[in-house]
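Let's start with one chain on its own, the form predicted on its own, as structure tokens.
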Amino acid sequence: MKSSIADFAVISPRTLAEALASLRQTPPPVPLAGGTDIMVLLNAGQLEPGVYLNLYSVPELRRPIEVSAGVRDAGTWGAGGADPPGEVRLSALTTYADVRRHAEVRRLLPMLPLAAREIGAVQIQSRATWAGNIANASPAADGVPPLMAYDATVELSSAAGVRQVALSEFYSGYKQTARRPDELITGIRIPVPAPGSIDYFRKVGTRKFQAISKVLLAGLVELGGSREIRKIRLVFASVMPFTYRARKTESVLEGRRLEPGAVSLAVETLRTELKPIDDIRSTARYRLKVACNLLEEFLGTTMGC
């Protein structure tokens, strides 16, 4: 049975300062951006009555996507004359459709538009926000893994100031995040990967589109001139109780030459590192098997590049 709208109050601030001041109430209102997750609970009659903070009309949170150049380092980038990697900043109200339409984001961060097309139908993509996907803290989030693989940083603002938290440090358990009740996610900063980096994004679900994932892997690897792994990121969704970066598996790969023996070692390490969830969508055994298969596919494909 659908929840009654009369049970909910909505605060609609016109400035960021007003929004942050509202969060100092006791209890603080629940931030509301695109509302796509909340509407599911509302229609199911599972949304707790309370006060919600509507951020949709706050202009400071609706800034266009910003792409900035990196700072030139003569020791690293100057000799070749190439521009160094820069940074992409998404605002709190940047939607999945915004990213799909942005040519520079598609070029610099190709996993993001791939993830954007997985977020429901076009109507949902036009309303749902990347910041909301982070804040909702679902272990099945499609947008969070590629952001984490790109070493994104979450900008958290309160009336007292602004702080930055690495997205890889943002989650500590199921629905547990580093955001304090008096803070809003006001931006997402994403460093552009080094030239030549190889991305991998694959979602496994019950059907190709508009399905909650059973297993998802977002990966990134930087290789040296001798095919040694300089840097690797392996981020899984729908496997653990929260979006999970497989640091142990990354550590056994970094510094090694990418060859079949390294792939086998990585798969065996991942098999012991992951402790998959068991729920209505899939079994822990299935998730572990598919996660290992995806890792093997990613590394095997990278060997052929």
Ligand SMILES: Cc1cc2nc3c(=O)[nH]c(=O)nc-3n(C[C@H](O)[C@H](O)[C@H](O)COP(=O)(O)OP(=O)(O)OC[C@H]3O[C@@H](n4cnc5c(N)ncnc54)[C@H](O)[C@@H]3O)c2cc1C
Second form
Amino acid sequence: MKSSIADFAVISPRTLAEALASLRQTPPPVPLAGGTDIMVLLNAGQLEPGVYLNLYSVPELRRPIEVSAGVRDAGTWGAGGADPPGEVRLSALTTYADVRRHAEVRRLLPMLPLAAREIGAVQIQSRATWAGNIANASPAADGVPPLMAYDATVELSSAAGVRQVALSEFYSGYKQTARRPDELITGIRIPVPAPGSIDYFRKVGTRKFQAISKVLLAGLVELGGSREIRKIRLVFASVMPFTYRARKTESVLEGRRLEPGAVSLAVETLRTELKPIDDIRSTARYRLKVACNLLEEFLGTTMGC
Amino acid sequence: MPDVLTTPAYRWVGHNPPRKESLEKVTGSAKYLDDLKFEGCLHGKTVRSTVPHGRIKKISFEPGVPWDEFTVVTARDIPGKNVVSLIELDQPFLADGLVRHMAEPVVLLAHPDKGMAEKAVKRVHIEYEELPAILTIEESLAGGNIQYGKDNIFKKYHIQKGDPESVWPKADVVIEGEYWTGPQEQLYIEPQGVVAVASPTGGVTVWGSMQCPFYVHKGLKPLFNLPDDRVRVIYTVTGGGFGGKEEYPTLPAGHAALLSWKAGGRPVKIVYDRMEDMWATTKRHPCKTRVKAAFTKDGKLLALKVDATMDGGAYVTLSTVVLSRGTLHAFGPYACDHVVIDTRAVFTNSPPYGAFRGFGAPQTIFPLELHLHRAACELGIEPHELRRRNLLHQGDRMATGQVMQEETGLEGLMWKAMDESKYLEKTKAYREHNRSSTRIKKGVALALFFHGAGFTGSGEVFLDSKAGLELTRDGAVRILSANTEIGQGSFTTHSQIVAEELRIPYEMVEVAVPDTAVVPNSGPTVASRTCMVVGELLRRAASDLKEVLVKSGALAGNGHTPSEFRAAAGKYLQRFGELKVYSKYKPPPDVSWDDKTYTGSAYAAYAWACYVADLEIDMATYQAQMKDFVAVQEVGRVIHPVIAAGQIEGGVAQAIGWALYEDVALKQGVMQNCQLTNYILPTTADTPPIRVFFYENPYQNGPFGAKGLGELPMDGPAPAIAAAVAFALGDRIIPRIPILPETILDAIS
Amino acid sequence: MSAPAEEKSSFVINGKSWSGAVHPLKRLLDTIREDVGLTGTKEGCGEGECGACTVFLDGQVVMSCMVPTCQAEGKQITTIEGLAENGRLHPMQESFAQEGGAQCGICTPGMIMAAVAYARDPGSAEDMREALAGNLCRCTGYIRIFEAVKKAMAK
Ligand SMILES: Cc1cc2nc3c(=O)[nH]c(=O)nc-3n(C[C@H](O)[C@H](O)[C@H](O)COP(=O)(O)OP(=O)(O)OC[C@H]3O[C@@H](n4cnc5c(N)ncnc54)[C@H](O)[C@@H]3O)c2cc1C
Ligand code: FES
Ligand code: FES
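Could you switch over to the form predicted in complex with this ligand, since the one displayed so far is the form predicted on its own?
First the chain shown before, then all remaining chains and molecules of the complex.
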């Protein structure tokens, strides 16, 4: 290990209020969730010395996954019966393992367990949190694209109150996020997609498991009766300096019928929209080509449905 | 149970008794170096160079650090010679004035607190006058910047048989190609670690994770100017080596000892973290090879020319012998009248490349086998058939002039491998599939090869190894050998051999901890020699020990029960106090080698093999994924089938890594992806089923017929995999490894 | 360079309570090895990649190099030393020994912990390869390990 722990201190608040109050100090303590990003930095001698805020000691941040009812839509859910599920809420310390084990989430938001399964290995999944993945703001974060494709919002709490920020508005540049240093992510809210939505999740990593992404696409499409694209989300990890929603390509597709011409147009648009990164894990050229391949695969298989 | 095509006629040999050390390993009670506690231990750290070539102008110690609490060592503190004794005397323990590669040790620090020691490393500042660096083979050979000898060449070899030059103009087809194999990190899971206690009065004692205690012993004597008996090196349970703990541990051992010496004899522990281990220690030599081959149109190999250059790094270390083994495997198991092999190892300003399973052979087998695949494609002959037409048979001469005294059995191995892998069906089905599918491309291909067991040429004679046995107080037998258990099962196979020879239960054989103060020098634990060469020494020692007991009248000459053996041992010990029996290496009678002309019997015995790789390439991601692997080999008598299969499977997996995943990204000559998140090893999910089959053709000079097998599995997979990739891509050869998805994309677009 | 700010820490390890003064950010791996004194849990990388440090934390498999000790407060920890019961090896340990699942042995404690976790809850991963993908072994090529796990699970 390349650090000396003597350079660090940890505070373990008992309540959320205490935790939020502590964040008003300058400099504010740094949140410590599952530690799977922070402990890696500690090991590599790259963790900023200072005070860390242990979220594990705060019971309010460890709530189980909540599934709440949505507004009844008579057309799709029929008359009578229970209210359809409308929203899933993950708490700050919800882990990938929690999601993999949750039968209802598996059914309602199938991309989440797919992503969870491919993040690190089981030992990482039992510690690592979705909120940590969002806050860490790595361009290679695998949990973020499916959340963003599902139009998730991030619940940010500070001593001053709570605000909701759309995840697709959360990032503005490399490691730049909407979170203020005095805020904690206290929850992630994910609306259940319209029935009949088709999703696509594919991670291309350096190997099958225990791999950082080189390219990842999470896609969600809502088709109308005559196969016109009502709404589409295309979210990439590891291609751009931050999790990237390909809005230009989305807008080219929205309103169009899903047919071969639309697919090639979309791929062409994506090819110019992306400005991929070159790094130790892969090349810009590879990323661009594979990103286009994944889009083609997504739209192609959807068309085949 | 692994498949062995034999009928075991023995009580222990050919069976699978529990490994000697498995109980400790599965319960977590085995003590590896870092598990040992030493009272008052200091933690040692190494401050390393940050330029590839430069003169040290100034070393300064940043204020604000309690330096008086530290032990600090530089080259000036060395009591003896600042040179690692290996083949050449060119590498210092600590850079003195000049640094020749990144990550070269310059200053040593020790402190009782690990965190303090770690932090202080960054507070030592070394200023350099940077000098021009040589970072590639091409730059090294270009002249201009000469840093070693007259031409930057550590060593050259030339083998000549016939005259290929006369053949090129006459041949139907001449095919040329250039190939590259990248460096590879051994990546034993236990990093390098040593503890030393050293002082002028007490001498030097070192405990460590290592393959070769006597290499360390040899390295430490001149460093402290001490005689043999004042330096003691003790093996601790070693968590993997693969060559990476062959020559390298001498450096940290010397460093810890220097710190302890200066700290008044307090124990000093140096354990590298993973990043330091990857950054600073040896790797497999990268190698660039040109192959030129002439054929008749029906595939007879008329002439072969191989020209290979290995990057040796900044010091000679073992490069000359790695190159030698590469040279002697460059021509493969084929009969050819006209062969020329030219090889060289060159200087660059990289950390020295070093021993790694296969020891140069995988680097030259890869180009040859892939070239034959290419030739088969170009000639329109099935790759297995091209091989079959050129195989070495009894009476044929290798390029070195060695005459094959018996059939290699290679053709049978090939058919077996093809059978087990359904090779012929698959080649047909995959061609069909690849014509219609654009999403997934499938490939299957084979490689044939041999691996020479034991040291090259006259190496074993120079080693002059000695191993022995002693009777223990309770009438059992203890093995005295310097050969270490590094996972390959040597404690177990040696015990089986001794038990078999003495006709006593395996449980009655113990193994002494390899400790230079206790065991004789039975040579290094390398080169697939431990079972074959040292095993035979032990078998002879066992036979001599029995004879001593019989002659003394304690043991009947015509068979005995375990309790009779115990009683006899007890009787003997009562009368004579102790019984230690040693045996020394004797070269097999029919083996001779000429180092000057590089002719003769390069190895006393060869293992033969045919491997088949089966894979798929996903054309959306360009990732090649192994689907199946078949490894068929003839390794003489298989002493312990489970251990033997484990060796093959582990070697194949390591070679899959080399071929498809493991990319050492060099910058300024040194690895920059020094984390396991960036250096990609195959996990359980990337390793295919590996199906292992042994044929046994007992070797008369090996213990119960055993030959070596530890390195063999590193040789064959890479060319088989690269050829399978070529198959999948419609005969498009990618001549370099690792074949990453990015490589495949570049190759097809 | 000040003295570490240690705090009292307590947890139950292999069924026995333990408490001591430990820096809250100290890797659980180091606390187990240095403070509790159980060295069966190994360090292969310190970056969460190799699995040599795998232990159970409240019944879940974790990399102990990734867990700050403060987050083990009050929890149950099981290490390789805690698998054997009344001096009898766990079936997984037995089959690793018999099937050649341990070569150099440095990955073995972590590998066995991950394998035991999978055997207890086969639903935790889609198959054995996935369940063990967090545990690197450089010696075996994993084949004997698969044999060992299958055999132990069949028992
Ligand atoms: C071996 C290994 C493999 C990995 N594989 C993957 C992978 O495949 N894909 C992937 O995406 N990631 C991977 N990661 C990275 C990591 O596991 C994830 O990013 C994880 O989701 C981080 O969650 P955590 O709870 O462990 O975060 P921590 O390390 O505790 O924190 C991460 C960051 O988020 C901040 N933070 C945490 N929680 C909050 C909160 N509630 N409010 C505000 N800020 C907060 C922290 O201050 C810190 O900056 C891997 C890590 C390791 C060690
Ligand atoms: S040491 Fe913890 S995962 Fe490698
Ligand atoms: S047995 Fe050596 S790393 Fe697994």
